[in-house]
Amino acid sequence: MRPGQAIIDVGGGTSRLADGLLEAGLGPLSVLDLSARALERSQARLGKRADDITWINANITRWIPPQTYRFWHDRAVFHFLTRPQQRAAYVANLRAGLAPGGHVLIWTFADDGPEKCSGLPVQRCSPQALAAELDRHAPGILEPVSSERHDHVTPMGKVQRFQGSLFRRL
């Protein structure tokens, strides 16, 4: 990434990394989150740097992206989605709102990671099962770049299995 590249934060809430995106110099930021309350406090955290992001309140499955953008992270939001409708309305809204040879990173619980996240049944994915997910709703569009696995320790002391792809928009 270069400064002057548009980045989205899809779910990025009360996430430190648009924190880091400032401090690096790149952007032009946006963070999307369906919860106010956590876009607030990550605004309250950033003080005056706040208003160097467009902050988005709204629900991927139903939002219109207003531009391209170079970058697009999912911390973990397509996993919730459990019915195809919204998977084909997010993929959707991933083919009009990713420039073409830009990046898409997505977090999804592992296949072998919890069932449930925050009492909400999750969709799980190993990244073939991603790749072929998105490939079903947009054929053609996505090629996988790389992937890895992450164990998460909660505060509780629980590991959850998450795995992140990386793909390229054709």
Ligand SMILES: C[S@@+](CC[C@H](N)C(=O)[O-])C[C@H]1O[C@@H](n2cnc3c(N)ncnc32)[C@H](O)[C@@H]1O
Contents of the next structure:
Amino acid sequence: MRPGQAIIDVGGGTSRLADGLLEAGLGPLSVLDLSARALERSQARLGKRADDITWINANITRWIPPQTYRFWHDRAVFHFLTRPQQRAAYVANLRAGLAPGGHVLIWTFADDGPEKCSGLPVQRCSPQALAAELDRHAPGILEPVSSERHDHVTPMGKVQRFQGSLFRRL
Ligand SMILES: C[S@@+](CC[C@H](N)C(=O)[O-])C[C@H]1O[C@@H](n2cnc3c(N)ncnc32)[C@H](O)[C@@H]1O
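In place of the form predicted alone, output the structure of the form predicted together with the named molecule.
Now the full complex is given, and it begins with the chain already shown.
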């Protein structure tokens, strides 16, 4: 990524990814989340630096991207979309919001990860299943670039197996 290229953190919540991106001088940066409370907590944490971010309080399945982004990051949002219509709406918005040549990185619980996240059921994915699901809703649009597994240890000491897949928009 280069400074000046638009980035969106979908379901950014209270994540500190935005802090790191700002520090690195990347962006313009947008953070979208369903939860106004989570966004407010991030704004409070960032203080004055929050003014450098576009905050979007929206449901990703109902939001219409007002611009395109070079990088779309989603950690633990897509996996909440357990209904095919929700995933279709997400992918339609991804298709509209990701610039050609841009990249999307989606982290979900892995196929051997937990069945619930924050008490809600999730759709667990292998990298292959995620690629197939995206391709089903937007055929031939996203080229798989790489994937990796990550064991996230929660503050309670529980291990959550994630997979992260990077795709390039053709
Ligand atoms: C498990 S948290 C992950 C937060 C952050 N991405 C991270 O990795 O720390 C999931 C976040 O996604 C948000 N979320 C869930 N469903 C969403 C939706 N349909 N649209 C937008 N945000 C959503 C939640 O409010 C929450 O902040």
